[in-house]
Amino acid sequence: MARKRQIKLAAYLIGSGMHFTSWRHPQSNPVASIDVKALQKLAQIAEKGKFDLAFIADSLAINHESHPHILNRFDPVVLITALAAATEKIGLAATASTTYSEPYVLARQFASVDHISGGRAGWNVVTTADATGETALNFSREKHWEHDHRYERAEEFIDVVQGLWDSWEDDAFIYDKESGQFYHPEKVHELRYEGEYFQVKGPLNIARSRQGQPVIIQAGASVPGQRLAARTAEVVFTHWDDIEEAKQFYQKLKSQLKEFDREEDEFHILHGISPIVGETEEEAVRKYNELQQLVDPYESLRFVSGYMGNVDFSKYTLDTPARKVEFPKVNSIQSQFNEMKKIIDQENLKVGDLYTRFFGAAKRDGFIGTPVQVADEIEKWFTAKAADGFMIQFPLLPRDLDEFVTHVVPILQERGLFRLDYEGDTLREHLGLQVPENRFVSKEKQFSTF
């Protein structure tokens, strides 16, 4: 009998919250991005709420337009290792770039965390969005690679990493003290990858974990990004302005799976939301307005600039029609820029509207209100197949996470939309994903010494 479809939930953990000015709120901890105990507490709250995973984003360059919590924060892979020590069940996903990393090192790091956490690791694959081009300068490069070039490298990168993760068969290590045999030599395999970007011999110096491989997560919505996701990803994060656009993308992306002989239940699409909950709708709106009142208009526009080509918004008055702004070519998250530009034209937004419209808590959606209202909106998106679940970017942490777990999760559970408890121990078990077969076991055994 087919397993009942249930909502998947991911908690986006970033300092004192996703809102640009969350650090200024009276309830916030402004140093939360480098307070490991505070971050561990967030993961524990999400685990109490039976979330599938806690998610840590990343960037490899900063400037004066960066989100405050990007300026001073931990490396994501190091952080999820610390979160693993403070939790028992929740999945732990970290972002790492295919443009500015080496496959062997990254494969070893994530395999290590997967073992340390008991099979709860996930890798959020990014090609690194960088509207300013500054990241390249931190890696001895003169310029940031073009969008499609980055995805070409990413295709090879993932193949190498996943191949390395399969270096050892699951029963390769025997630790036989009496015979003196540590492992079966015929059950370790060299990858011997030869591609345009990478030449990697292998094997990796760590075995597969109890979930086989870390879960692959991706967020690209461009044509190359969709292809990469359909071929390799198991979770995809999306952000759409309305439910109809989300439904169209959901159907389009899921339809591409058959090209790679994959089933829909192997692939979860999570929509990004920023809910704020109050006992009444008026209270929730008040909480929203409290955050908005902390926003300095031009400071927030510097943050918007990073997503729209490093525009100097200081040249424009706040009531300037945004369609009159000169936007340069964007070598960053193209799908997001195109969506923002379309909305600017359709709604004739002013420059002063941009942060609130695109990055303010709850934006213009229905995820702000009473617990029942927020749960209703989540159910609407889920049942309409606009999403399989949600990447929740809480505006103010820990407040909004705690209130969501306390008040919204029980409603979703009562409606049979969300788990009452974890049914397994690994991230793959939470997501209903199979342990991937070792590619070398499925082929004719070819022993090679190393």
Contents of the next structure:
There are 2 protein chains.
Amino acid sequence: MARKRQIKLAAYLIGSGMHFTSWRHPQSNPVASIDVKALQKLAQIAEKGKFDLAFIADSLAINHESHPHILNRFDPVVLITALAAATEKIGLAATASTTYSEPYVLARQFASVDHISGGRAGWNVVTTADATGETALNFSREKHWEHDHRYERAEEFIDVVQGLWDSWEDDAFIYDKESGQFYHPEKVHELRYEGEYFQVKGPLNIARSRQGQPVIIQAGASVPGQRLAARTAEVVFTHWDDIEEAKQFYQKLKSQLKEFDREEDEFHILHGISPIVGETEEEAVRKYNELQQLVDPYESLRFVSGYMGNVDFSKYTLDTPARKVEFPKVNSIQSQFNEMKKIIDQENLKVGDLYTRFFGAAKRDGFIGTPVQVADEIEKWFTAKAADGFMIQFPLLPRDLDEFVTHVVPILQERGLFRLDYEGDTLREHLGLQVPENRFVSKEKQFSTF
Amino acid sequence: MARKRQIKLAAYLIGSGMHFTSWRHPQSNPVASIDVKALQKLAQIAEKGKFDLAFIADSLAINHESHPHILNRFDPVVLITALAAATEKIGLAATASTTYSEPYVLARQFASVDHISGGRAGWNVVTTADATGETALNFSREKHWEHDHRYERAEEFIDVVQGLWDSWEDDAFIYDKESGQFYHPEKVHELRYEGEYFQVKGPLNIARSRQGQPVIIQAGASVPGQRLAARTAEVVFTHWDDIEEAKQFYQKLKSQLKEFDREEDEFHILHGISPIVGETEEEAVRKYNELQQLVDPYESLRFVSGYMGNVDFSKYTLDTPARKVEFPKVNSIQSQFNEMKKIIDQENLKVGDLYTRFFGAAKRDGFIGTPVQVADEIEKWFTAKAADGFMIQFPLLPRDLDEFVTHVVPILQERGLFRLDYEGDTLREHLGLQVPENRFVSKEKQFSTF
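Since we've got the form predicted on its own here, give me the form predicted together with another copy of the chain too.
Every component of the complex follows; first up is the chain already shown.
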């Protein structure tokens, strides 16, 4: 019997919140991005709310104009290991870059957290957005690689990592004290990967975990990004302002699964939202405005500049039509950048509108309202198949997470849209994903063993 | 007033123990190398014994002939993060390779654990010993780099990592909600490192921890290894069979500190020992023999082969004089390899003696006996300045750690040679090391700020 489709929820954990100036809010802990106890507390609240997973974003360089929380933060893999110690059920996803990592190290670190957490790890695969080129300069490279080059490398990188994760069959280790046999040599497999970017022999020096392999998460929405997701991702995180556009993207992305022999329910599309709830709609809007009023328009333009490739906004006033801005060609989040330029034209945006219109946790939309209104909006997007679930980028933490768990989750539960409790222990179980077969077991004849 | 010199103790934590066949012992947990609760328990016992630090070794490839515990183990950085969650005081040192890592990632991960543990992290710097060349093949390289090349790169690597660790002055972050100023821009510093191997701009996206920087640990005993240690290490882990040789090495290494303006008490030399205690000397020897009898002589030769560069021992009998063996030129732990060849000649060893004579936790020495005998031997080495402390590679875990903490530590404490309790909270405090000055603060004028 097929289970009823249920909403998947991910909590985006970032210091004092996703809103650019959340740290200035009277209720915020501005040190939260580097306070492991504060971050563990957030994961515990999300677990109390039965969230599928907690999600940790990343950057590999600082950007003076960006969200202050990216200046001083933990390495995501180290952080989710610390979160694992403070939680029992919730999935834990960390961002790591295929452009700036080694697959053997990455495979091993994620496998390690996956064991330590009892099968709760997820890897958010990124190729790194680096509009200003700062990341490359931290990695002894002259410049950030081009978009297509990054995606080609990412395709190989994921194949190597997943191949290494299958190095040991589940019953390889026997620990026979009497005979002295620690493992079955025929149940350990060399990958012998020979690609253009990587040549990796293996085996990895760690076994598979309870969930087989960490869950693969992605956010790329460009054409190569969609293809990579359709082939390898199990969760995709995306964002569209408009429900109709979201539905189209949802269908387009899910229709690409067939080519890779994959089923639609093995692939969850999460829509990014930034809900704020109030007892009345007016109270929610007041809370929204309270955060918005902390944003200095010139400070926010520096953020936009860093994100869009070092635009020199000093040449323009806040009233200048944004279509007149000379945006440099950026080697960054391509699909999103093109979408923004389209909207700038369509909506005739001014320079002073750019931050509010485009950047996280700053838009006034249907997810700001009473608990019932927010639940209605969530149900609407979910039922319309604009999303299988939501990546919730809470504007102010822990407040907005706490209030969402207390007031919105119970409504979704009453409506039968969200779990009352965890049914399993692993991230795959929460997401209704199968433990992947070990490629060396299922296609044994095709691979050499030793 | 100078504090009385005290013994430093490090607990080498490895699955069921350092002895090659410890996993076959009736009391062992053969799964321990991949059992986070078992490893956390070991760290807790070491902390009960007031050890300065727990130490995690590493390898980046499996070797079928080696210690079974290297087949299936955690990434060390991830592991010490999990150990931090289960302990409060003990230092936590993880091995990571300068040959197979990126300095920005490594700096960040160690800084992250250092914050999360409250200033208890140490980095055991290795250039990776890889006599069989398997590691290179896991990292898209054709072969393992030559010894001198590895050490040149290590010199630069450490400079980059330590430079990145100083990116933020301790009072850089002010979090002024009123003015909107998150940090002082003049208190964050770009490294702008331009070396032969690395070009790294910085700054790192994480601040310094309570202890300023993680502690640097090394084990290289070759000429370039000694030089690197004298310049950068704060703890050195070494091993000599003979107390006179150990004293000579101790003096030789410490005498190199002057060149780098360093003091002898900023630099601790730990001697590797594998103690087994019994109520009587006979009982200790019986426990030692019990482990030795589990070693199959041919199996142990495969271990020797893997360690010494794929020697084909099938051409020899156990009685063949070892000097007749054709050892290949190895690109591995060079100083140790040369020392072994010298001893093979001097002691006229046979092939069947090699494992027992050279490899960890298998030698019958003065550290096997009653608690008083073991404490006497420790005091002798310490007082003679053959060592400042000991890296204790317990043959069988948790048994030998537990017994050492219960029976030997109290004797050392009674003699005033070892702390009764932790005086501080950080690894630097345990080791009597100063918080390093931030290079950008102390020499402000010499560096550009932005």
